[in-house]
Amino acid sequence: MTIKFILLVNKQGQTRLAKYTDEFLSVDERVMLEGEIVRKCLSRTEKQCSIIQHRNYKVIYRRYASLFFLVGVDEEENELAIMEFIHCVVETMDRYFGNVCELDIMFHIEKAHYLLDEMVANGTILDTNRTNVLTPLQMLDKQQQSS
């Protein structure tokens, strides 16, 4: 599985968090393909399927209440798979931060990206199992409030 980036973004189209496995874009490639990518999901009716063709990335997305959570993948990678993988990541983040939303990933940006360094390393799916990737994050959170 190679995972490209992962978005995290309102339905205004303002990204909340940004995580890129493709060391190949520049940042300013990295803003112009943001945007782009938005902008198509957000046109879109609720009708219509969430697999989006763009440029040479297959980009899967959900929206659970007021975030889209959108991912890019290569030509040959398993959609099913990837709405799982999503399924997963939105049921783990509600498990931390009880039922995630948009303010939840904007105060607590470095835990969340902190969730998806546990499930996603260099593009490929390591964990998926909630305690898992929790206790390390459940760990920190208690020496932080002992000191």
Given for the second form:
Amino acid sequence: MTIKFILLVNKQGQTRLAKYTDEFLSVDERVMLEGEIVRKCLSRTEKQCSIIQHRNYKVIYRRYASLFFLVGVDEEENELAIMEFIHCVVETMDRYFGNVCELDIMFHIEKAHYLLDEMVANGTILDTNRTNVLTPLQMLDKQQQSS
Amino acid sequence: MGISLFQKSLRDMISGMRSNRNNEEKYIQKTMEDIKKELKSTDMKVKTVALQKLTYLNMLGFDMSWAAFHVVEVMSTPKLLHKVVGYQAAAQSFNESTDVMLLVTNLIKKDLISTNPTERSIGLDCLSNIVTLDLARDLIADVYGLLSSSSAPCRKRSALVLYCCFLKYPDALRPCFKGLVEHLEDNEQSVVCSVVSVLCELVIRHPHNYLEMAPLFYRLLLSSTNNWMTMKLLKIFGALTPLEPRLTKKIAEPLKGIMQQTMAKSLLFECITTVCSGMTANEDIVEMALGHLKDFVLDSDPNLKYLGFKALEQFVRHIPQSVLRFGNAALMCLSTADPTIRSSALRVISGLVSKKDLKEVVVRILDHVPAADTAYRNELSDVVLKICRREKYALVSDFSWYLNVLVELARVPGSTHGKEIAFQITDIACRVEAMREDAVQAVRTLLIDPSVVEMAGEGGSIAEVLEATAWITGEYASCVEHPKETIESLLQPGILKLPCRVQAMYVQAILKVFVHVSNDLLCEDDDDNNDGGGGEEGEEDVEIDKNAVVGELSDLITAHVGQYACSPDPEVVERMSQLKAVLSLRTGDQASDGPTYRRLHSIISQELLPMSGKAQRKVPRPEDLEVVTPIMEEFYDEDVDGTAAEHEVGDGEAADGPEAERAAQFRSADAAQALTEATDEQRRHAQEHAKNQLKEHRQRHGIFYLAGEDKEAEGGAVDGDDGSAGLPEQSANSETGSADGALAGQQGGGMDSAYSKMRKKKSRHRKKSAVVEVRRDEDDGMAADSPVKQARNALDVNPLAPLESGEGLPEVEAYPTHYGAGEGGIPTYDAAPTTAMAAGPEADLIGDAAPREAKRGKEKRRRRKHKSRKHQQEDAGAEAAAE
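Mind giving me the form predicted in complex with the partner chain, seeing as the form predicted on its own was just shown?
Zooming out: every chain and molecule, the one shown earlier first.
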């Protein structure tokens, strides 16, 4: 609905996680869009605001160490709420992986996806409660260990 | 996950990619091949890992649509861990055109009725990503069923998924809506929150339909403890209040409460946005919102600052007067490092500026120009130009000051706004008579500054400003205070680097200034003493001085104007020749020079007046105006080449010339009345002449023709039928400088030297621009004469009468654009071609009066009224004939 995509990109501009909701973009379109947005965001300094307008998306990004979290939303969405949401995602990942880093997300991308799916559904923020989000994930992990 | 011994896991692949940075492409290609093999494996584990890797590669931009069937295979495994991978892959890669979509329906249906919460949730999640009309129709009942599940996470997820089903399958909305709304009273706050999210999306799309739900939303707003939900509810009210003003009063109190209590900036910002979108009539709440907005704008955090200005932009649009106090803050922000904030602040400023503080604001904006980078400089210039030009300069009260601002803007290095600046300067000078002196003074600083010319020579749009500068200086020469300095600056050598258009304007300006000054100095005896505007150093002394001053100017111009002869542009060279000719008219004797200059001056000094863009509408449409009848087909061919016309017109039935003509006349019976009056004999003359011209052309440019026929052309008379088609031909000859005895006879005795000089110049020019000449020859020789001659036979033609058949197009060629000096006028101005006025007089004196006169007539007429182009041509044709 309001969140169109979530991107995790490192500071070299390599995509580490990409999740599109709402509308389907072809592979080429995705690559192009990511390239444009990442170029735009990476060229900005810390003193500049971290909200940019690109095509018909508002892109809100936050940087954590080497990783950029970018969220593309529609015109209606509240930018500050998205900033809070990004922080919430990072905290949740931190809780799950324990001091999360870029490699954790790369090597456990399916977990990261699952985690995001618990937090965002259909472009809307579903749950921001860490315990709620992580419970099904931990259940899945248990199954994996037992198998 | 257990992985067969030889298969690389996702982790191995990523590590491999990292260690193969240099030939990553090759590595991926190799991996892709492995994946393809592994996907065909019967071992579900192998398949799943392969799919996992493929999904990762897809994220990096590699196609995986070919693996859709394998995705479904993995989705259908009973093992949850594999299933998750399959669903993830499907969500990422499936779309409406995926052909295995039909297989997915049952899979998801099974998941939705599963007892395992994880299966239900991944099923719902996948559905929300890949939903199509078919899926929505087949599965909406199950999704709706989950809304009454006992598990809260399941309920909230299914509410959200319902919404995307509505989008694909709108018919489902009505039956599901009641059940959805019931969940606004759900025990679980998170379920209420997701239902509110869905309703929020629905309300924003069609607020009218949900107005009556306002009390329900109001109750929720009062009871909400969840900021996410409060924000959604505020969005709902933001959409509803513009439709129902009474709501404003109702929610003002809770809104105030939220704004006072909340610690969350996001919620506060949402409140401000809501106030802005529909509650601007309520002063209390606006005041409060603006108070908070001030904190945003003044905050050091760039994000808050940016959002503050974004909100201000909205407020400016609705209630500019209450935002005035932010003007200063916005101006302060022009120096921040963030271009997005600066642009936003500039938009706020341009919305706030008023007549009273325009000067101050513009000055403060311009203060930032020197330190800015090129893009920002242009942005600043753009804002200033747009603010001032708004509503026909409504905000500008001091034009003299504004002209100086424009000149300053023109000097901004790397400016791309030259065109706009040029337009505005010209516009002001034309419209505001009182400003002309100031305009000339303002542009003088540009004119005399060699660095500006240098800057323009290096490219950039300032050349356009210089063009306007030269035009204003020439057009309002009476305001020029220092003619010598002006003429010197118009003769700067750097000008040769400017575009030809600008050069031509400079030469024309020299002519105008010179003629004006000479007239002022030499002719004042006849008027009252010393009332001329062109005062110069020695003006009030003795008469000999005046003559000497003119002499000095004349010498100055003669000495330097030669530089323009090198221009590749025919117009520049032609204007230079004209200028030289005018200079050579000077005898040094005041008594004889006086009248000459007065005459020249009287032609040049006709004022250019601005004309309404609607002027054309005021010209009544002639009742018999016929514009849809084809005018050319037969007639044109017939005239240029009789034989060709015979074939076309006769259409095989008649081979005889006159008969074909008659047929043609019948066809265009009424419209071509004037033309039917042309006798056959004259027609034949025209044909013959055209042939002669062709021969002449062949003779001159024989190498361009194929061997064979060019021999016969040698004997062809150059001016075979002067009598009937003299005018255009003379024009052609004099322009190209070819030897023609008849011309010499027409010259006035005293102008001999001028003409010969000019001719020399022109013949030099001819060598340089042979290509242009070829075009002129063809234009004049081939097509020019026929319409003119025809129009001759229709002397009594009313200029506003309907267009005659066949008269339109040839004329366009008869007067190619580079002949009419007026074509080079200030481009943005309708009535600009005053420069054409200068082309007339010396041409007149030199002797090839008729065609030039015709041109002049044409231009005059264009100034007088806005007629359709075709009318104009017809008109000029008639005028030429009259001569």
